[in-house]
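Single chain ahead, written as structure tokens, the form predicted alone.
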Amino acid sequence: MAKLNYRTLRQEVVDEIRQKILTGEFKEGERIKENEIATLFGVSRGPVREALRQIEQEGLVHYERNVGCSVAAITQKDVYEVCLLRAALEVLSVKLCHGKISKGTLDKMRESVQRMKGMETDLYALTQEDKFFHNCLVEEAQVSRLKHTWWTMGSNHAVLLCAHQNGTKTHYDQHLELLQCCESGDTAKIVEAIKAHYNLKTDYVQRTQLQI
């Protein structure tokens, strides 16, 4: 692996871990021990602790006092806490802006289905679109703190792609079906499509009476 630019140092070592660990190169449960991520990208202890304190905060990390961090396991209550907060986002911003999206959105959320084809093995990757597909949504509104919320969210949208499935289709036909919604204009029909997409209807939601 090449040496990483200082400039990002932090930012940079953040990525390749979180990326190790959407992978399944870092797998659940297995120590992170800094000195040996020091010494694999070629950087001191120092952005190593800094980047491991965010991703503990993300929720892909997991510390414990004296024996230090690991990979956390990812629970059925993670994955639905993640989908409740970004659907409510979504389905807020396409209220606010009652589900006229503009052209330029639509376009770009229409050109990221497109990049998802072939993604499906490259779990890292198809986090990156993912992320960058709903942050379509939820700029729409034109709202800086619904934006700044969202982006404080960080990789518990990881969180989400590593465990939550929606059925068997792909994330391709899954981001496509909300695309045409999207498409109609239809307020009512979009903020459906969003539920459907998270898969709020499931019986852990029914137990839990956490609905948007």
Second form
There are 2 protein chains.
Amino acid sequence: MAKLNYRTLRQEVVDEIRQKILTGEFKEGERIKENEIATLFGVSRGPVREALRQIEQEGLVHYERNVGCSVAAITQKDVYEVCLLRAALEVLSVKLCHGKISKGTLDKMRESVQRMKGMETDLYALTQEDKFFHNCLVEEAQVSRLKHTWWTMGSNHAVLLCAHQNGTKTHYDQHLELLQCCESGDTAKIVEAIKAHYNLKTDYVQRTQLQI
Amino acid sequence: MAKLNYRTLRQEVVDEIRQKILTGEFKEGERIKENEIATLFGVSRGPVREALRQIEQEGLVHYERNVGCSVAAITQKDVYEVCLLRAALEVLSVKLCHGKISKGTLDKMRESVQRMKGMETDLYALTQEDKFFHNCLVEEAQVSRLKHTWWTMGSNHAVLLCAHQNGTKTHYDQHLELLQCCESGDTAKIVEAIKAHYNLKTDYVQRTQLQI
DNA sequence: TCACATGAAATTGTATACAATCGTCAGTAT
DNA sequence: ATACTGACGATTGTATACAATTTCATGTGA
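Switching conditions: you have the form predicted alone, so give me the form predicted together with the DNA.
Then the entire complex follows, led off by the chain already shown.
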């Protein structure tokens, strides 16, 4: 009864590997050998393989047949792509709920923003918090596949990178701004805020002046 | 040298299972036992597990821990969701290439539409052709993650269902219409055509009058 | 020196074997 | 009759073992 919601080895390994990639312990391009991971975590290769395949889906690692698995190199283009997709999906969410974001969700977002205040140096924690914040928006639409698509897009890595590049405003400021627009209940205003939020993140998008 | 691009067992099994689900051989809610599949295809459980996990990502099957895997039941809401997402992603693609679809792509789309002419009864083939057609649009944006997201959305099943429900126009007619708009090079026109294309597919979308 | 063949080591791909968990169905007490 | 208990079978979760492929170093010949 104690192990009501215990987790499978695969899930544990997924989290471990993901963290090690996001914190930079596993560097871009570095090879990930199934056996190494397995002995490192004290498990067999089975769960490791399954975990790596899932992480591959998220775009954090790359498999080459009969050669192996390596940490995906995140280019400027990847950052651009992830921002593009996240923006599109979040805009869709807002449109679906007609800009009306429930009080409960707004509260969660406010708390999230407050937590960001003291995190500006801990990039990994910031990434997790960023995911939580934006997930609130995506959840509001109550479209399960939209949420699933958003989550499995492998946005982590790219967003983390963005944190480095964006020195003008703190994450706290950026999300506070977005949050305030969300409180307005005005679809158009929120949509613009989302676009601005992601445009800020990469000058590539700014340069090409994309109308998302 | 002959097996220059042979495929791994996992990939083969993925295709086999996918086909069996889409053709209705594996029915909604039906349990899929790893051992059964393994002996059926003459392979071991390893590749079967990996294949099923991938198909789970696509939303065609569902795993329950220590219980098993079953074919996902596709509801009206699923159809709605997939149409919503496909529309959003395809609209994004068109906007990214400013409505200018290359001649080569248009040619491929024309050929695809022609092939649809004689397929109206073969739902599986139709689904594959539908994917090919729409993939042309998504590829045009040259955003690899956009394409990846579109593909791993598990659109197959829902689209197949749509084929049943939509008696007003043949698939050939629907895609011919869309193709003709694509030839115009006018972003707004194409976007409207895409929305109409997917709105047609499910009255749910029509009822809610969603502005994608 | 360079191209190419060759073979061993390492790694992934696949198969088999064992362990843990869950569902079922008698059986029993209330 | 019903609710609970417990053991059995079936299925998934995990570990180990083997096969196939690739890589890399080494050696050989021109």
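Positions refer to the first chain, counted from 1. Just so we're on the same page, rigid core means the largest C-alpha set that superposes within 1.5 Å between forms. A quick note: this is a predicted structure, and the numbers were derived from the prediction, not measured.
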Exceeds or equals 2 Å, Cα of Arg145 between the two forms, core fit: yes
